[in-house]
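Below, in structure tokens: the form predicted alone, a single chain.
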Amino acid sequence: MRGIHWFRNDLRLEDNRSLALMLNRVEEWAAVFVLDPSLVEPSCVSEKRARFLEDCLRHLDTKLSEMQIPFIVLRGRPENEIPRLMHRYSVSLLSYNESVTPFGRRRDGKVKRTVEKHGRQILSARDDVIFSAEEIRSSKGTPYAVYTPYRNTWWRRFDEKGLSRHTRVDRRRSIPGVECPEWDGISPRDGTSGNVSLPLGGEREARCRLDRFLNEDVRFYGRDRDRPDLDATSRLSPYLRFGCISIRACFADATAAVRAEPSLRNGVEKWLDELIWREFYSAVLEDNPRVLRENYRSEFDSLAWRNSASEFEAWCTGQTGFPLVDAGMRQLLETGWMHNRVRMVVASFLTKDLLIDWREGERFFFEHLIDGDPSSNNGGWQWAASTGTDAQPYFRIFNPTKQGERWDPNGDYVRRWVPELRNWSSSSVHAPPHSERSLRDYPEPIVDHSERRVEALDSFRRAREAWRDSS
């Protein structure tokens, strides 16, 4: 029997669910992946995001290369690529990993029925997480609402269950005579960031990162894993995104550090705990994928939101006025990543100080980050504008100012992203005299975040106590 692999969110060999399933079951195979117009396009995606993409399929073809299995790289609609493509070399099975997002279940499903329907088989299975949505469930079987308890209940069944991994890809023989055209990229790109440094893409490159951080920065990512001035974080979310590495072999090798060193356990637990987070807002997802487009509480959907045209050009910009804010905007535009604790500030920032609708901000970072995760991204944003699975009321609000004096007490990663501040002292950096700003050439701020809280606070306030009587 024949096999094609359809690679999709899972550029890696090890520990592949799929792969490996499909491989248990034919003689010969090859791989193909399909840039779908709709998702590499450059009004879909970012520069950043497609050349990290790029070097991510590049480091697979070399790696499949090397087994002497053809890489298959297409342009169009899978629906009509894929199908034609196991027609030709008379493919009977087709291997791929299951997607949660609508997106995704439309096109995997177009495509199953189409080669279903000329009598060759699928095989699917979950590979981009530990636990499904329907394995994690409450004692009435109903989904969770709510991280920690989520997490508690993860955390009973990883222990019943444990881990199963699929760590070998072997040497099956491939289809012969499969042609291979060259691509030359993904898409004709403006060249913007093309003197940018970005991470490399790639399994190996994941694996390397994944080793540093359990080697080195774990031991201490409890206590500094909010400071966005230090490198204290694994920075593995864009390897996570694309698949290079396998959540499964995140986990493993964690509790394997803490087995070989006890005193890393801290550490270790602090950051497995964040990615079950990224199960969580998986599951929320999968559970209700009208969450894309609706607040999760629907008790804020008649919110007025102010929405100025003005006010979110500076917050995309970073432009505000108030240093971290702008710090971490500039930092996303310039390399398509920000530090997580800086993530939450801008967000708070953009929907309470600005009270600019959440799914501006979520489209914004989606389009700008290279780890742009539609769950994880979703989930975030709902959660810091209070529509989402907060467990902590409405009146949770970020103060710009007090977040950079307490998480980067020294000034150094505002320093190092808005430049008119640089020579600034730590005591002043985060709260710029108003008589200097204009000799640095940096904006006053854009609103008064005292006024804006009592705002965004009765606004919310309001919009609750609209739906109650509704209700």
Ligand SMILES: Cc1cc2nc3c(=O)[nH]c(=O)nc-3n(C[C@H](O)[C@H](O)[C@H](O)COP(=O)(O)OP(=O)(O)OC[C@H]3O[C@@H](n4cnc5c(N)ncnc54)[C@H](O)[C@@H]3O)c2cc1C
Given for the second form:
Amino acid sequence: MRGIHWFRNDLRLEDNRSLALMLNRVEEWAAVFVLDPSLVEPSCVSEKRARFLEDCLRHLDTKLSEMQIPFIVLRGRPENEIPRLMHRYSVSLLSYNESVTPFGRRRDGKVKRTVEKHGRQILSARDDVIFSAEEIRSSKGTPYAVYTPYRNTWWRRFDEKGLSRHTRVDRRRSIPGVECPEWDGISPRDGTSGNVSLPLGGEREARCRLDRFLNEDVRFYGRDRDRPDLDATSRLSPYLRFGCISIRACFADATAAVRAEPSLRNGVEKWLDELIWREFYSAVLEDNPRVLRENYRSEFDSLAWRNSASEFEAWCTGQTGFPLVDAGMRQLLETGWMHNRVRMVVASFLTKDLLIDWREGERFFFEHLIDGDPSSNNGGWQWAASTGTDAQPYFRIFNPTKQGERWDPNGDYVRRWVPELRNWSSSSVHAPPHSERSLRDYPEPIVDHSERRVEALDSFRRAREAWRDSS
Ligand SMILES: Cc1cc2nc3c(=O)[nH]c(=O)nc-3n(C[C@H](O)[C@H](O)[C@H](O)COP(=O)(O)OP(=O)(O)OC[C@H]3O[C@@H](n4cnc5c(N)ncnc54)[C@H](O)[C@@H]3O)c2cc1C
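Switch from the form predicted alone, shown above, to the form predicted in complex with this ligand and output its structure.
After this comes the whole thing, all chains and molecules, with the earlier chain placed first.
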């Protein structure tokens, strides 16, 4: 039998679930990636993300060609390209790893219907998480709406021994005569990533980062992970997003690191908890596809967003006059990544201080983040906007200046990303005096945080009262 593996957000060979299952059933195989215009057009994805994806594809291409396995990169709609390819090379089995986004489900449904209509088979598996939504339920069998009990059940179900890791693809059994047309890449586009040093894509780089993190930074992860001025987190998010490393590998290696060095326990446990947040948000989206459009909690549905275009523009370009917010937005624009603490602060600023609909911020993040992921991004935004599962209570509003003073105590992060403030002393870098701002060409704060805080509280309170009255 002949098989084709359709790579999507699983750009690796090791511990790839549906690929491993397919390889047990076929004698000959090839691999394909489809550059779907609705995913790779410049209007849908930033140049930085496109470059990272391209890098991942080139690495995969190299690895597969070392094993003489054809890797076909096509441009077009998967529902047209995949069945055509299967027909052309008499392939009877298609494997892919499942997606939980509404877009992915629709796309896969179309491909599945066409493939099966022609008497060929599909083999799909869930690969991007350890547990799918239906595997982690409350004692009543219902989905969790709060992280901590979800996490507790998650850990109760977790069995380290079940982490199958060794499904290396080392068999050279390619379908003969497959043509792999040259593909011209996805970037360059608008040149915005020209001189920026971006993370290298691919499986090998992901593995190096995981090893380095577990050997070095994880020890202090619990203490330092909220400090944007330190490089204290794993920076694995783009690799997990594109599946350059498996989630099982992260858990297996991290738990092995604790066995070898028990003093790492605290850091490793904190880190694994973050990975469980990822699983939690994936489960929330799987159970509630509507969250991509609507508030998870309807109590703020009638909230009157202010949605000022000029304030949104200042936020997007890092010109709000709040140094931590501007540093974060400029880091995002320049590198396609932002530290988690700063994501929380800029998202709170947008939704509370500026009263701009979280969907605007979510869209902007998704466009610019290399790790832009529908479920984690939505979860993070709904958390910050107080509309989500475990949301930040609406009355707890981050003060962006105090957040800066607390988490970037020497101002190194702000100075790095906001060059106007580069020569500023630590004591005032998070609240530069008004007299100095114009001298250094740095904007005045676009809003008065205390005033906007009161207004936001009032708007959220009124929305909730309206909801209570109507229900
Ligand atoms: C408004 C907002 C939007 C976000 N958008 C995204 C997004 O589009 N894609 C994305 O991967 N993460 C998103 N996050 C979560 C988090 O900010 C990033 O995962 C993290 O900063 C990535 O850096 P790291 O790999 O060094 O993380 P580490 O601290 O090393 O954590 C390890 C991994 O755990 C996962 N993780 C960590 N924190 C979270 C979290 N709060 N929610 C879900 N998963 C988490 C990520 O996969 C991360 O790579 C968002 C958070 C907020 C507040």
